[in-house]
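Given as structure tokens, the chain that follows is alone and in the form predicted alone.
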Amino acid sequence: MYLTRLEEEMLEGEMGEAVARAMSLLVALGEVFEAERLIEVESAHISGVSYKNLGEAGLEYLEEQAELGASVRIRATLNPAGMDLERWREMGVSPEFAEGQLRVIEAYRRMGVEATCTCTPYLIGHRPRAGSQIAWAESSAVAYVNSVLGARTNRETGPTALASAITGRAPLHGYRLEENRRPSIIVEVKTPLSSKFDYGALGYLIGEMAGRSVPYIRGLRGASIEQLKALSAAIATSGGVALYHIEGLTPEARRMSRHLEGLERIPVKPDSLGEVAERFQGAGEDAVICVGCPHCSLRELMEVARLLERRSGERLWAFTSRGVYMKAERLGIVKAIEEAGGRVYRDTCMVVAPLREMGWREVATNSFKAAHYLSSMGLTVQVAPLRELLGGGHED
């Protein structure tokens, strides 16, 4: 694989060993996916956060790399954490767990990296450009940012993320291609769509049609933000989907309509979503309530909100990013929903938070990726629109 001098300095450890350790993870990736070079990228979101998850080893690989002297390169964002990093005690959350996870964050913050903590950074700022090459892990913002945005990533893991963050470099291959962004399936949706609980069920469906291929989706009349995040989401957990085209709707997919002929086509039919929705149905009526996978934005706080006026929200968690949640508590939807026996939660979301060792046991959700990874979690689980899980009203 080609290699720029700066690159070889880089490998050879001339700029330190972190540097070094970072440049042959990603030169190594490289070799096995036979790219030619690496690219520069402009900015990396990264996985791999919360303690749950990355346990003492991944906390030590942290840390020694902030002791090595780590450094991003390029504005480097964070996926969530497994609690809210100020309210953890709130949530049940063990003091063991606790500091656990306080020490992950302080090991990215002194590589640099923004403890934005969220899944959905491009609600919060970082929203890259189309045509932008960028190395992000998180499948649900991967799948957003490469069809809604038309930005280029392929679907990094976090040391992969971190280790472009450190370099600013990534290999050269997979959606950073033109050619690897073509449609190879078309999927015709013959069924209207109404709010973001049919968009997700719909990604889900997708998702499990499309493996990992690029579907071309046909038959949507407009999306708004929330309904295509519920689509990502749901489309990249079923299946492997990191990219996918609307037709009238998403930037590269006129340009992409050059290529279907002779494509496989995919109905989608009047029934098909609700079956996918009966498959998660099993939580009864105390089931706790949570929303926010991927993270609520401001619009879908102020609907909770909306919902909550004449009735009970005690069994309700919200989860959000702290961008948006400081634009909810200036609007009073903070408020609004903890006054009706709501909570709101920062840096954090039900699946990557340790709710069995918290006590839990049955969950519902509107959103499918939720209710894909919780049941694989052990918990008994519901989907559902926020609308029944509230009672009235309407969602977008």
Contents of the next structure:
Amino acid sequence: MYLTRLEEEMLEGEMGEAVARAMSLLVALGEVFEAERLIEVESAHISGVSYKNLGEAGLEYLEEQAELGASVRIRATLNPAGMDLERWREMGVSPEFAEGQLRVIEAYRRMGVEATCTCTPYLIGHRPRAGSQIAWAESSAVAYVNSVLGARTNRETGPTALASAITGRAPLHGYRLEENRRPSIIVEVKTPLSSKFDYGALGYLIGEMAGRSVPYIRGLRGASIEQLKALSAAIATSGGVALYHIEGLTPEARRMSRHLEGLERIPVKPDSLGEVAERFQGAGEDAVICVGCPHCSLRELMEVARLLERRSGERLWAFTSRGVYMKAERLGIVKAIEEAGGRVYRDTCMVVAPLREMGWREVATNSFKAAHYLSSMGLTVQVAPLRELLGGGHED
Amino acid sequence: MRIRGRRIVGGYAEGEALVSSASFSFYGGVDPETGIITEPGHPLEGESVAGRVFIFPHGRGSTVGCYIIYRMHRRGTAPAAVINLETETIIATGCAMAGIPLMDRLEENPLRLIRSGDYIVVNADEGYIEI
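Okay, that was the form predicted alone. Show me the form predicted in complex with the partner chain next.
Now the complete complex, all chains and molecules, led by this one.
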């Protein structure tokens, strides 16, 4: 792989041990993927934050990096942690877990990473430009920024995104290259979608069919940010989709429409969406209702508050970012939800919090991503639109 | 006997080979404190990877595996070197984090050529191994 003189110096340790290690990691991956060279990246989003996933091993790695003086050269935000960094006791998280978690956050802070602790940095002002090269982890955010914003990243892991943040570089391969952003399968949606839940179901279905290909989706009439967020999370969960195009909607779709000839076409029929939801129908009345995977937008928290005007929110937990929480708090939305018995937590979500250790067995959610992962962790899960989870009716 | 291959992570190491025909996940597959393979039903269950030249087709499983490799390195329970048929992201990342020499795509299939216990020199810097 070709390296510039500056990159050679970084690799040889002239800018310190931490930079050298980060560079050696990127070069190794460049070799694996046969990248010709590295490319400069302008933003990073780092996963590998929850102490539940990192454990002692991950914590040790991060603390050593910080000790070596690692420091980010570009804007870098952080994925959710395993707990609300302040209200963890109330959540039922153990003091041992909290101690490990807070040390993880501190290590990232020392390296200059913004402790945003959210999977939706694009909702709180970290929005990469169309065409920009970035290094993002968190599969749902990768699908969103690649597809909806037109930025360019592969599905990075925690260590690679951190290495890119420290060096400002990433190996040039995969979705960073124009030819790999072309569609490889056409999905024809033959049924009208009415809610955010339908977009999640559609994403889950397409992910299963598309695997790691780049779907070109036809037949959607438009979509809100929340609907695209749900679609992005689900499509990256059931398959490995990192990029999709929606005709008439996403920024690269028009350019990509020249490359559709000869591609396989897969229809999505009216019954299929309902069938996807039927796979997660285990949980009973005692399940905790969790929303906020990916993290709730302000509009979603308003929807929760509105639904709780006439129902009890006991057993409802909503997860969001600090940025959205602050706005919701000013508008009285947090208070409304909590007065109805619900809880609004920041910095974490149902997928990365240690739910089993907290004694949870059943979860009901409106998120296909959460349903998928919680089910694979051995919890009993039900997936349905929020309004149905709270008792009857359909979601807007 | 010298066989050339592709360097993924540079370095030099030597030691006894430990050869697995099955793919491997460091996350859940090994006890990081001892280096002993714990994955139920794995052909090498009960064997230790510590200090060995660990040869297996490719990695699999969660990203957490990267941190496990790193932790084993810190504890002194990591393999001295790793050789894959075809490396993927998790093994490459873990070995790079820990500075463990890693090679793949050897000119001859190491799973057929090398047996557990053979003494192996891995010179990833120069891109070859010696049996």
